[in-house]
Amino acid sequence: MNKLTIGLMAIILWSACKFNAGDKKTLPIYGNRHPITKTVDGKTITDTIYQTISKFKTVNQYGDSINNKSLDGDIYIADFFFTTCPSICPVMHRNMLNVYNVFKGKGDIKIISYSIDPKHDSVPVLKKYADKLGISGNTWWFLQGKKDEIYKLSESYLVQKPQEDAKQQFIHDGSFLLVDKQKRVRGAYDGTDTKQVDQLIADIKTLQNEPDQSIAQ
């Protein structure tokens, strides 16, 4: 499967943060990051802008409009995959139940999903897959896009962007990201190994008992 490529890796051990405060664990904060300073109560204080998953708008297995802001609130679970996929996607899907059937229901989790193969993958398509997955429900949601724009929006998630080989075969990277309520990558995780699903599961708990992840944002 492709890997998180050199430059991802170089941003994650510069960029991590928050592993631990005092004796409660926390999870890193991935991606760029910079100071801002302003002024509160008279007095100049500095604070930290993270990057954040960019804007986008899908449409679900449902036929459901889907954009950025129906995830305000959510700790939720981002990949990449296409339908028809003979390798790395079903590995991945297989796992991800996993996932899902820890954190179905609740209320504050999402797993999105996202096509790279929007021309295929219609909506009729993507309830078909979910439907043959077992899913239901609005915990995990299958999402089809503008495939310029979902390219692009990978970038956020700091993995390689998805790409077409000679024989019109789809190359992507099979990660999964832990995104927090404010939209921050907190976690990378080879969706085919098992125990680093695994690690997921126990990490999205940890994320769930930040104190900035127990409100609704």
The other form holds:
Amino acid sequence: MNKLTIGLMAIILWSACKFNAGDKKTLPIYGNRHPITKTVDGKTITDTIYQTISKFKTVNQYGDSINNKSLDGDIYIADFFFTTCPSICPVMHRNMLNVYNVFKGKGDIKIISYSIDPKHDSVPVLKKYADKLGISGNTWWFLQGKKDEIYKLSESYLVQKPQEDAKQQFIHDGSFLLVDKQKRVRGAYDGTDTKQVDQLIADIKTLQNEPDQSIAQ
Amino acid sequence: MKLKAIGSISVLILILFVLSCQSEENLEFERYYSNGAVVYQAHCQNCHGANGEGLSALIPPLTDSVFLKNNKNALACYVKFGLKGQISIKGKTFDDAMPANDLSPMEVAQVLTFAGNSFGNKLNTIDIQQVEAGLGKCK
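Previous: the form predicted alone; requested now: the form predicted in complex with its partner chain:
The complete assembly is shown below, putting the previous chain first.
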């Protein structure tokens, strides 16, 4: 009786281990989701609609128009910053530089930094900032949009909405958001923490190896 | 014989005196330095980096020992009231602005002792008297 239980336990444990080993790491999908039923080839099937990043319209440091479509087919990392930020932005972008250096020039990875102070951060200001940071090419874009639109947009990235405090300085959290090719948020990292940024780099590689899912929205 | 004994005792006392003096000085340095490390983490590290490495061409590193030495008396002013305009650090030009830091003269002395003796710098203790004198002459 006792021997049987132990034997059974051993088998269960073994099969659990085996099951886990076969399971490759996948990243969670963040945000709301809801099921829909649709008819394909006369059959009714259930699909899941995931929350995706809202549409946006901006210009980058080169003065090119950049919108959500510009990122079609790319995995990208987004953050919110402003060039005159005295607190956490320097450390965020010191860490983001590590991400940039790993993935620059690789076709399907992009980094986008939305300015939350578009009044000051004009195209030439963003260009100068990018130059000083040592950024060239089209891997990392610094984006100027309409302020209220950017603030609204931050909600679809699930970050704390930027706010202005009494000193007219902006407070924002230092999140880096990882977005997949279907424009779903797959990871959120503290951009001021080098360990979490290392995790981000590892997760981007995991995401690159994920088979493409067809339904791009 | 007696004289010799007195002589060696006074030499001993003298040595002890010098030693204790030195360790007093070391103690003071240690106090400034270790408190300065905490101030640095809270007020400087985001910009200048954990190893004083700065950030590309945006923020200068704190590793230019010659610059720090030549401007030793003005450092308190830079840190307390901010710094603006073109400067040359390690042969590279920087032209941005460091905001004022809301620090007491004691904290300024501590953080300067820390930064001035880390990242390859060797400025020794920058004490509160030096900082107060320096702050009196800010432009």
